[in-house]
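Below, in structure tokens: the form predicted on its own, a single chain.
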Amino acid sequence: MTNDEIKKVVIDIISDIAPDEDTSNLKPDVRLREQMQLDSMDFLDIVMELRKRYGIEVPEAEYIKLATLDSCAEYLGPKFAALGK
């Protein structure tokens, strides 16, 4: 998967988990948090929807890497390819 694939799979798990969110302007160097109005339980959902739609699992005190559409990328790649995606 490239960086732009999973930065998408991001933006369309957002936007199913809070859909009143505008995601059309997100920038991808700016933390998600800043940008929109998500509070620990939408990015707790996050993480449980990449475990429920991917199979991938992110440990807690990895979270922090989900901070930015760029950092997403970055982390999740390996995890994707990992998977064969």
Contents of the next structure:
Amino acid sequence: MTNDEIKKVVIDIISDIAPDEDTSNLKPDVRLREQMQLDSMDFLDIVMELRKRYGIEVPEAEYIKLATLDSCAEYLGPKFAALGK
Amino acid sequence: MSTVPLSERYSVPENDAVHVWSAFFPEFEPLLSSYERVLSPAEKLKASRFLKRADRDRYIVAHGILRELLGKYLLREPSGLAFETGKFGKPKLVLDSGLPLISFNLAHSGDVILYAVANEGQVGIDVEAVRTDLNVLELAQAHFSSDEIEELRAVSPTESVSAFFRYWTLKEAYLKARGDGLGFPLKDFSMTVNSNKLPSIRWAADDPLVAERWSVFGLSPAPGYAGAVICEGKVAKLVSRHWTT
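Just the form predicted on its own so far, so send over the form predicted together with its partner chain.
Once more the chain from above appears, this time first in line as the rest of the complex follows.
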């Protein structure tokens, strides 16, 4: 998967979790929680969806790597690659 | 802004007390511009980053009231207060020498904003609008401790949503009090929620004395909302107040 494809995966999950949010203007280098009203519960929902949809496990100590769309792509890239995606 | 004059100083909570203030966002929406004026440049920048106007407005009101509220305790102008943040983003006051030590925490969800103010010891507060669109058992299964999951499974389906939010807000308040954020796994500590008793912290993997170290209160700030506040030390008194225009 390319970085842009991984960002789209994350945006799609956010859109399902927070359907009222307009995700089209998300800045990739600004923390997601600073751009929209995503609380901890929403964040854990994102982690859970990554596991359910793609079998990707994110340990608690690494949650911080999902802070921005850019950091999501950087962190999740090798995990998707390991799954052959 | 609040009609309470600046000269009216609020007494800092005693060692065994915590003050919990609630505010209802729609009451303060007309005062948005006056709250915006008291924010620091960093807070204004944060506010400007929200994509939705409603999120930006809530941030401005919540932080404007925070400054005004703390200003009443410290007898300082709201715009004159300075904050710094810990490793996981928990804000604290930067205080001049001679000012009383107070700690605080802020939470908001939907239209409800909650503030906790305590003396010296750490404090964490949380509020959540109870949502019915979540699979709460699935979320609990993924993130809660095994004894919490067992207890949630034991309650009736109609009660499981409100029970889940009681657990959630207690857990979130504990993490906020510690200043750890989600870096400390939710599975690594456990809460008890029993309608006949005060809630408590049952255990924490890294703290054998956790139950003695923290005082725990469940909150019902408004219909459809759950909340909790957790304070360091033996705190016996919770004083609830409503912030009004």
